[in-house]
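One chain comes next, on its own, written as structure tokens: the form predicted alone.
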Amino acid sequence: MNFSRSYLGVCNRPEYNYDKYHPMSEISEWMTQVAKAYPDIVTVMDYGKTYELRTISLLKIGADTGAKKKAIWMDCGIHAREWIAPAFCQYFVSRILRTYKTDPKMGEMIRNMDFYVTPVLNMDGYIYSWKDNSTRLWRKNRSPEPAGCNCSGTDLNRNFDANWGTIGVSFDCCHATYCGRGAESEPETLAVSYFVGSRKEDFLCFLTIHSYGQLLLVPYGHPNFTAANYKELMEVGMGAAEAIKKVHGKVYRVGTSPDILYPNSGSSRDWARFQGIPYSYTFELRDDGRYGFELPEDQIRPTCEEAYDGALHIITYAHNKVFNGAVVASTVPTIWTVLVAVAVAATV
């Protein structure tokens, strides 16, 4: 795979195809080459090991100002079978790197914040899902089965220390939502918890990318808990859904998981909000169920284009509130309409 740099940059070279799904080996090589092509703003950071001892890495994107900076977190591929999620993380990075020199707003955000993007968190599971057709829909990681069980793997998005094991999980290790032997029992979960938790005061946004369902989920997954900034999370989420709709007409619903999907506990989204990170969202990308986890490759580009605008709306809002003194969105419809227009315009 030739990653030679042109005037468009490595992320826009035809040799790397953002319109197809890539195995883990190609994604890892892409990360390395992107960092080499953009050494001034991109760094590969290793922050943990999987059960099978693969190194979990992320791309840190941001201008080195010498000052302590605010940050944005994004992870993809926590569930192995959701291949569109890693495809989106790669596209998201490529869009940032294509635009930060020409888009004044993106340039400003790159100077003020660092973006931490993990293209594939559940590397073991993702690699296993590429093995053959019988493993294509594997969801969990690849940790060994507990004593007395013949099934391996833990659902990493039920394993975080956020109301762990209370609702929407299974203690049957053969179930897809098996939550593990305890909160943060899995090395992948621990890696995120330590990396983000040790600098939680820096993070403005925590965006975790999944499929499918066309949803934007806000905390919390447990129906007995409500985020202190729930109203604001909903309003910002609705603005993101409107930005998504403007791209290709797709409708994303916004709400808590119990309200629009199902109750759950132990999710990374809820964990991040419990840590004090103000804007924590789960993106459930295309589609609405026709193809499910096996989204055709011809839908990768439009899915990524619309999700990028949705994510950018949230990120821009969070940035502006800190650095530009933006007013918190009002619940009054007329004022909210104006704020949405301003926020969307700021992302163009």
The other form holds:
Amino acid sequence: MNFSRSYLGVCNRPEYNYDKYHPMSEISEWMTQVAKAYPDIVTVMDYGKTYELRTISLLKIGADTGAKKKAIWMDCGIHAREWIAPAFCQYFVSRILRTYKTDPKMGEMIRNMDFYVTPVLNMDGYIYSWKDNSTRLWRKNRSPEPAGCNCSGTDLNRNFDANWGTIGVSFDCCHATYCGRGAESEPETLAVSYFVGSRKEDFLCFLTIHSYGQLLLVPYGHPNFTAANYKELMEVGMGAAEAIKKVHGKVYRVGTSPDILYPNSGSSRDWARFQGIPYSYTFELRDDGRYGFELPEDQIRPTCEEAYDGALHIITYAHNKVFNGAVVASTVPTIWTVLVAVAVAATV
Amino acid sequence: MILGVLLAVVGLSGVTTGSPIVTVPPNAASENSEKPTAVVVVEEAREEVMETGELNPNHYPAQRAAKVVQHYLNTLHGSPYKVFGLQKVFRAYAEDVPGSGRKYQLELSVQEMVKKTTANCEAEVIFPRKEDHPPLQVHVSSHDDLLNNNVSLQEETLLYQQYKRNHSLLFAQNLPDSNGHIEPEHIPFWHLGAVASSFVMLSESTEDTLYNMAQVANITQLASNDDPLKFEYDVLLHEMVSQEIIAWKMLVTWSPSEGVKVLKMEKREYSVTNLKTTLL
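Form predicted alone done; form predicted together with the partner chain now:
Time for the whole complex; same chain goes first.
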């Protein structure tokens, strides 16, 4: 087992291949190796169990300042067949780790905030989609058929307690958007809502990564609900789409789900926004339907590069709103950052 | 004192959001902090009144209508070396036409994905009223000749002759495979599958659907004494609004001169094997 940082591709000798899709066992191993290679800023945290009793884990990335910190949430793979999403979470982590020492802005964000990244949330579903050709397009989790219905699996992104069961769902357990027996009926949903819910004041951003469609979706999925900061969410989202386009020219449309795609309810994005987490977005990565869920591996890297810039735009904006951001003229320093700055200046 | 300074700075800098400084409030006073009560909406009912008049081209009604145009163009002009994808919708207008249905007028661009050329089109899509069931109608006009040119004729002819002469019949599966890979010699047949699927997707499309082909599960070439090559295709379509995967079987013929024809199409039972979930 290779504990060195080169294994993680962060030096010139990449051994972990970020340009391929990895089965769950390799992703879990990778998480262990990342934490071992960066013990000062990375920890693995277990925060729940799947239906099939697998441990759901995330990587917590951030400099330990001994204080309570603001936080960024990112989850990938809530839908099993969207393989590009877990690939992006892994790339996202590797990019932060490659740059936090040399890029002052990233270094600052790692000090001010913790990043909580779940590479694969729906582990059971993801593993199932790797089983054989007939399972590749599975979407839901793997919880069993409910009483009186003959199919397994709940759509985790319809299972959150956010206008649950109202629109854009099916109550037929055989359907792809089956929202479950009730809100938070699924252990995977509960894992997120417990972990994030118990820390909700800390979270600035909640980014949930999906495919496909090339979209940035803002709350809410229910057409009768408008987020209080809808205008801001749109502005920041459009900025993220601009950043994405600059990388490889891909156009991502920005808007609420009912405007851009379809109305829905029970999504994690909506739940997060209802909790008060201000910058909550669903990313729908490449492509626009040509390959769909089976995105060729030679598109992993360019997709990740553009999505990284999009996510970073949102994260940086959120960070700068709270902390002293030199770039954004309208931000105002918090008392905390002022004190930290004074303390840092005193030690220099 | 610091707080006083900060507040003064806020006043001067005119924070655009108007929210208090320091931290973003977990539950801002203006936010819906009440848990909404669940209201069950009957799924079959149309979930909203469809917009009429000038539409936002980035919103789903225009996008779904434009996708129909993509399918239509593929049925008319598609081939193993010519497949169209929707690129951008510039303008869209919708209206109810008494006696006909809902008419969309669109200005859009499509990309031909083999040669990577782009064409602008004006199109009209009429979705029939649900009670009748005439097929939906599409009319397209384009000032670019990129739609029906014959730039791919040479490759098509070579492919056709190669498979006409072959003693063994083509058989292929899973295009693309789980990792998005397609063997180079199968790519034209993946294209052909996309074009053939367009016939199905065109006939199945409504204002409430958005179809893409997810995968060619199976191609079996069939012996044929006629000029065109003949194939049985099993394809998996992805319907975006329901998120369902729908399997179709088609009997497809193709030759450079006759183009793509779908002689038979049949929806198939598709269920990923419902294994009993297992504990570790």
